[in-house]
Each structure stands twice: as structure tokens, then as C-alpha cells.
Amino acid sequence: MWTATAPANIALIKYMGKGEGNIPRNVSLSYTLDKFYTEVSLTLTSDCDKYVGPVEPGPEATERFINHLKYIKKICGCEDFFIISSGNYRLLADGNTASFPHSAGIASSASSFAALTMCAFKAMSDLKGMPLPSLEQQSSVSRVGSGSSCRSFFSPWCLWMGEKTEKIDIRIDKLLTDLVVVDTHPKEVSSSRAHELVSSSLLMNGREKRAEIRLERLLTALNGNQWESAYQICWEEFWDMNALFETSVPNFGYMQPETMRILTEIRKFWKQNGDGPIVTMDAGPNVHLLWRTDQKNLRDLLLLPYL
């Protein structure tokens, strides 16, 4: 049996359509979030390849992965069979783990593919006598099943560029995150066909430009300590991704009014400190918070009475 794990990724600025091969329309930044993971298992059998749960992303979300495996199997000249296994799971302050929920906006497609990949090249390396793909390589194989999974193989920043994925330094290089969960329902609109509904939107004019700015923005933001500047970068990025949702032919959304009561509180709490967490969403309605590690005071303050 052979076994790996990958953690999810938020992405601060997004990456919106793609195109073959989930080569992306424009730029993407993102954080690693290595209190969520997945664990992937292969196990050798001898009829077709199969997968055994223990989550069950449903019949197409399954034939995915399983496809998956088997794009690897070909490139590797692999004609072995396997069962696959796979959970997703948080990392809890006292150190024990949870499960967290798949298909629901919480990066869980990232950090499975990243999973597989990783493990079947584990086991075509031993199978095949190969030697391991370097991580580059290895990312660039899991963007086909997963675009946004080729971010989980570098941390703690990663940088998403056309087909190339790499390590970025940024100055801030550790971050508090929390994630608050509005609804662990898997998702009417799957990530994938978001990317596809939202080349309808007239908002698509323009934005990889507006990414490539951002982002810029950004990394002079993160990198000379200017926080707030930071926070408003990513709340413009979060919101240019929602409105090109909900402007899409036909238009959808993932925005609940429990997500809209956590915003608002989010910036009064801003407004009344002077400081506050980072604050982003990926495709869903839950929200992501990042902390600089000097704001663990305010960050209780935030949590506790208003969450």
C-alpha cells in the first residue's frame, strides 16, 4: 500500500476560467492551509480500479478521480490495478484530527488530487523502477485532474502562472488562518463549471488585467508590512470573483445571508480596532480568515463574541 497527504490552498487572488488542460486565464496567489489535508491510499488488485471512500463525492466527482489515476497510469506505462482511498481531514488545536466536508468551498478538490498525484507516483516509482517526478513536474500532472491543486505542492506561498506553479518568498511567511463554516452542503455549481459559466460574464473584460494588478498590489502590500492594504486588496479580489458569478448567463451564487452577516461584522470589527484579519472566500459560502502571528489577542477578540 502506499499512502501520501497534501494539504488544500486558498488562493488571495483568484484564478477565473481556464482553459485546456486547466491552463488558467489569469495570475493566481495563494496561501497553503496545512490544518486541512487529505490522505490518499492505493492498494494493489487485480480486476479495474476502483475507489472505496471512506468520503463519497458522488458518481462524477469519483469517476474523476479515478480518471485521474488513470492519466497517471498512462504517462508511467502502468497497467497495474488499484483501490483508492481518501479522507479529508482538519488539524484541532489540542492535536487530534476531524473530517471536513468535500465539495463545499473548503479546497478539498485541491488537496485530493494533490493526494492522489503524489501517491500514484509514489507507486509507479517502486512499481516501475522510475524515479520520482521532481514537484514541478508532479504539479503540473495534478493541474490536469484539479487546476487549483498544483498550488498544494509548495508552501507556504504559491504562485500560479500559466502552466508554470512555484514557490514564491513573501516577507510575511506565517500566517493564523481560520476557516467559518457557513454550510458543509456540497455545492449546486461545481468549481468546474464556474469556470466555465463565468466566460458569459461581461465582467471577464479586463480581468486578467485587474489580476495581474492585484496582485502586484499585493506583493508590495505583504512585503513592506502594509496590512489594511493587504485586507482591501483581497476584499476587492473576493468580490470581483462573486460578481463575475453572479453576472454569468445564467447567473448563480454561492453567497448565503449567514456568509453576509460574518463580512459585515468582519468589517465593523476593522473599523472600530484598526486592524483585522485578511479576509477571502474561495468558490462556496464559507469564510476564510488570515492573521498575522502578532494578532492573536485580537484575533480572540474577533472569534469569540462574534462568531
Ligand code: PMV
Second form
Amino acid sequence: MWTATAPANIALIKYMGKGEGNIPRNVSLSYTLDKFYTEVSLTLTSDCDKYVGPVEPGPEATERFINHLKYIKKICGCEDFFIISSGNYRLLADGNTASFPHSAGIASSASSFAALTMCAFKAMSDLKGMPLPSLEQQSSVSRVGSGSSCRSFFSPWCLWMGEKTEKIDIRIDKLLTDLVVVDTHPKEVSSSRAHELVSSSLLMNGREKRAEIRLERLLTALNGNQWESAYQICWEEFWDMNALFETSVPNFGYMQPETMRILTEIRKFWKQNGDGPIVTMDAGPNVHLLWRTDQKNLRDLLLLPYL
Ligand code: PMV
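The structure above corresponds to the form predicted alone; please provide the structure of the form predicted in complex with the named molecule.
Full complex below, order starting with the chain above.
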């Protein structure tokens, strides 16, 4: 049996809109979320590749997952069959773990595909006697299964541009992360569908340039300890992505009334304290917060009413 774990990641500069092989239309920058991870194991079997849970992502996503394993087997010339098992876990403050839901905008597809890719290459390397591919190579294979999974190979910061992913050194390299959960039900519009739909938005004009400019500004802010500026840039960026959703034809969106309430509270918190968290959102209603390590007291102040 082979096992691998991979973390989820949250993008501060977002990947939205893609071409063949999940090549992104624009650059993205992510921070790995070590508290959220997927563990995949593979066991040899005699008849066919099959998926046994415990996560139950539905028939379509299960097929996509199995197909990704088949894709890696083909690359490696492997004719064995495997039983795949995959679980999503959340590390709790007391050191215990709990499961976390799929398809709810908590980046479980990124961690699952990254873990499957790592696990499959471990198995191939043992069975075929081949050296393990580099992280860059594994990341690029993982990208074909799920775009954002390619960023889960580099921690804590990963830069993704075209076919290339790389670890990028940023002066602030340890953040405290929180997820304010509004809804864990699977989303109505999958992120794959969102990537397709956004090309109908007029706001897609200039999107690549906007992401590029924000990336430069964000790197300057994070490397220069300009935290408030980093917060402002990330706020603009997740709203930019959500504006693409809302101006697509047909339009769609993930924000819920509770999401808006939380965002408004955070804005008020920043005004009152002159400090606060970086806020970002994925294709889902839940809100991600990132804090500097010296903000523990401030974090308790904001989060106590919510958590
Ligand atoms: O990897 P996908 O196809 O599920 O795309 C996810 C894209 C977002 O999470 C919405 C943004 C991002 O950069 O992760």
C-alpha cells in the first residue's frame, strides 16, 4: 500500500479562466493551508481501478479522480490496477483531526488531486523501478487533473504562471489561517464550470493585466511589511473574481447574505483597529482569513463572536 498527503491552498491572486490542460489565463499566487489536507492511499488489486471513499464526491468527480490515476499510469507505462481511498482532514486546535467537506469551496479538489498524484508516483516508482519525478514535474501532471492542485506542491507560497509552478520566497512566510464557514453544501456551479462561464464576462477584458499588476503590488506589500496594503489588494482581487462570476452570461455567484455580513464586519473591524486580517474567498460562500503571527490577540477579538 502507498500513502501520500497534500495540503489545500488558498489563492490570494486567483486562477480563473483556463485553456487546454488547465493552463491558466493569468498568474496566481497561493498560500498552503496546512490545517486542511487530503490523505490518499493506493492498494494493488487484480480487476480494475476503483474508488472506495471515505469522501463521496459523486459519480462525475469520482470518475475524474480515477481517470487521473489512469493518466499517470499511462505516462509511466503501468498496467496494474489499484483501489484508491481518499479522505479530507482538518487539523483541530487540540491536535485532533476532523473530516472536511468536498465541493464547498474549501479547496478539497486541490489537496485531493495533489495527494493522488504524489501517491501514484510513489507507487509507480516502486513498481516500475523509476526515480520519483521532481516536485515541478509532479505538480505539472497534477495540474492536468485539477488546475489549482499544482500549487499544493510548494509551501508556503507558490507562484503559478502558464505551465510553471514554483516556490516563491516571501518575507512574511508564516501566517495564521482561519476559515469562517457559511455553508458546506456542495456548490451549484462547480469551479470547472465557472472557468468556462467567465469567458463570457465583459470584465474578462484586461483580467490578465489586472492579476499581474496586483501580484507585483502584493509581493511588494508582503516583502515590505505593508500589511494594510496587502489586505486592500487581496480584497480587490477576490471581488474582481466574484465580479467575473456575477457578470457572466448566464450570471452566477456564491456570496450569501451571511457572507456579506461577515465581510462588512471585517471591514468595520479594520476601521476600528487600524489592523486586521487579509481576507479572501474562493468559488464558494466561505471566508478565508490570514493573520500575521503577532496578531493573535486581534484574531481572538474578531473571531470570538463567530467561532
Ligand atoms: O482548480 P479548480 O479548477 O477547482 O479552480 C479553482 C479556482 C479558484 O479556487 C476559484 C481560485 C484559485 O486560484 O484557487
